[in-house]
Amino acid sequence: MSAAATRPGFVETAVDAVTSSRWSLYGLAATRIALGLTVAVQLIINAPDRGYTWGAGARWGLPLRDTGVWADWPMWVADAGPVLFTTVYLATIVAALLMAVGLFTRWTTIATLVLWMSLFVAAPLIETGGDAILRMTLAYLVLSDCGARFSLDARREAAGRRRPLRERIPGWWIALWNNVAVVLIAHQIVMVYVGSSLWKLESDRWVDGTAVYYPLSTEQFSPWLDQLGWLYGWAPFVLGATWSSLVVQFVFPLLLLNRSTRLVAFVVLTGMHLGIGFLMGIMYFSMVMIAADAVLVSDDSWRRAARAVRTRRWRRGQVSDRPDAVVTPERL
């Protein structure tokens, strides 16, 4: 038999590529940990005017509610009496603490997904586009082994406290699913920063390179108007800052293919989603993007991020441990 007649086709690889190991682990692992203390936080902040955002005082926003796509869902938090939804408004917070921290988190990252969904609805007035990339990200994580690195679980498995998954489930199913989600989830982040990029060419401020100066000029978008206007009304910033979104935007399908791209890409996003949340005020927008895009990291490159700060900190430890960089006062 010929060496191209036992050569595995095309059909093959792609199967084993999906169903012999889980890709980006640690990204998982990352994309769940921002995204449960995003929401725990928010919450938290927020729990001073709880009924009304989110309670019974929300019941104002019902015929914009009504007209959306999540009319048919059950308005049962909004209608429960303030004991019954204080208790789940803390529950909410509890499931996604220890999402966040991994313990049994297939079932929390359920319990956050369902509970924070209920929350969701009854404020349609409050919704950002935060929170669809939120309730998405939350609904493929369901799917993904999110917990097998970071987490409680993982740390219980090791020292045998804890059933490993594998032994109840076959191993190529579970790997499918996690890549299944990991698929995804980049998806979504693809055609958000695609369609957005496409958006923006079609408006002049954008393509002249002067669209970022226009919220930033605005105190309903921008908190620091008094401090840095100067720098809002600085040429090269405002071009530098227009510019740079809608290329990397636009051009980010591109930087997937290559990993030295992509994680040049998640820097550069990352970086931009800080400035958006920083210079307008939007962290929880920003910070859910961050957490969906860190899904795109191949473990590889967790790995090597890792080994370089342990290299680094073992370099400080040496410089540290000898005799002649101790800086005494006659060195002074």
Contents of the next structure:
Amino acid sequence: MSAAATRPGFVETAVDAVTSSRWSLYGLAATRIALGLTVAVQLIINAPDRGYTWGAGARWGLPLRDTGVWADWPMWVADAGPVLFTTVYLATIVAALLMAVGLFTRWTTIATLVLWMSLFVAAPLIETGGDAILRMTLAYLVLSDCGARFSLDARREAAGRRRPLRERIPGWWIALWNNVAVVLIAHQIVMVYVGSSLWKLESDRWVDGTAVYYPLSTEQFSPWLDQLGWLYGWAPFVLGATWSSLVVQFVFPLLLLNRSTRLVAFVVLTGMHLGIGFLMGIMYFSMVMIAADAVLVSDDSWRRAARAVRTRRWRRGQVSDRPDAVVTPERL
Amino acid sequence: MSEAPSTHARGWQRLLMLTVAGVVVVHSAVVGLWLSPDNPIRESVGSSFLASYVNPYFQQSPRAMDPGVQYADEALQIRVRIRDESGEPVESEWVDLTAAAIDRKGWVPTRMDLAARTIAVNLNAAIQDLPGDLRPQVQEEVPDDELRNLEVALQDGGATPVETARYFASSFMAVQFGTLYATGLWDGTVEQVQVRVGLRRVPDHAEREDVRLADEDFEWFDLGWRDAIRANEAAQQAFDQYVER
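For the form predicted in complex with its partner chain instead of the form predicted on its own, what are the coordinates?
Entire complex below, previous chain first.
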């Protein structure tokens, strides 16, 4: 039999690649933690306003819902009495926090998604730009094995107090859906960035480098206008912020092709989102985007970063064990 | 990558994998087309076809997610005709519902602080979408039992059913929001509400040294008086806390 005859074909290689290992487990864990905290923190901050933001007092927004795309979604949360509504509200916070710490991860991820959606459809008028990404990333996370790292589930499993999922479900099945989730999240992010950059390229203000000046001059997107108004009128800042945002988003898919440029993209975009979140007062949107971007950091990059930190700590005498090849982000 | 319990795919595994891959590719292509600007491929597929798939769960828009498209301040004001304890009707002063939210705004504003401004944004857009010669009609006082006539007049005058529905949904929300707010703010029974939306555009970047947005006046558009839209007791009690805040 020739070598060509025994060499696996494209489909066989692809099937093996997708079903033999779970991709981006550390990235998914970071996404899970960040999204769980984002949901929980939002709800905690808005807790005093819950009755008129998502509860009975939010019914003035129903015409938008009824003429919009969410018309067919059940409104059971807003229709519930104040006690049940508050119970559901608290349950959403608890589910999001449990998801963040990774306890009963798959179930708490599903619970967070369902409960968050129940609140969301009650008041679509006050949705923010990050809600769509949050909604879709949470749904994709349900498919993934996002509790395999940085989670209480993983600790319990390592301590023998929890039966590993792969003993109950075939490993290839878990890997397949985990990797589908990674692909869908990555695709969603890429499309948001590329789509956004293509829209921007159609606008004269983005092309001439002045676009950022306009939202930063409005009351809606400028909580620091009194303090930083001088900066928003400074042409080099406006030009740099406008064009860097446009260029980074446009070349984002190309930056993903190489491991080092992928890391550069993640760092630059994280900085960009933190800047947008702080300067424009839209931190939720920024946190959701950073959380979704985290999927793009490979497990190898997490391990190399962990090893670098461990080596630095060893040199400083903060740890006694010399770093070896099996340093993981869980044990710095 | 993580641990690798390699496996040689069986026939049905390959079939499942290929099916899943096909679904992922189609889903990704549809979402990608939805997010892309107008282009020949998108036109040939058709926006309504794309919308039928992405709505509601995968509904998203680069414009909605991109704060960089905001080029104006928008404001919402209301005034009401209220019957006080003596039974006399009183007309209130204009109250700016967006100003209160600005005073509270920080780098993590509460969700509700978006409400008044979002109503203003939607209502401004809905009014702008109406044919120009029809706009004076929505500035007339219209009691509830004649709203249907207004709807017919708008459509007879050239507004599409979508534009008409968007206008009525936006104005209904504004009136109900105004009713709830005024009921929480003043004693008495709110009988009618008038809504006013404003817009002021950020001065051009080239003029930034000479004029700031704060120096610009709002362009106001007053809708006609509408009958108040009262909510049930539970809704009003919940909303009162917003007014008191």
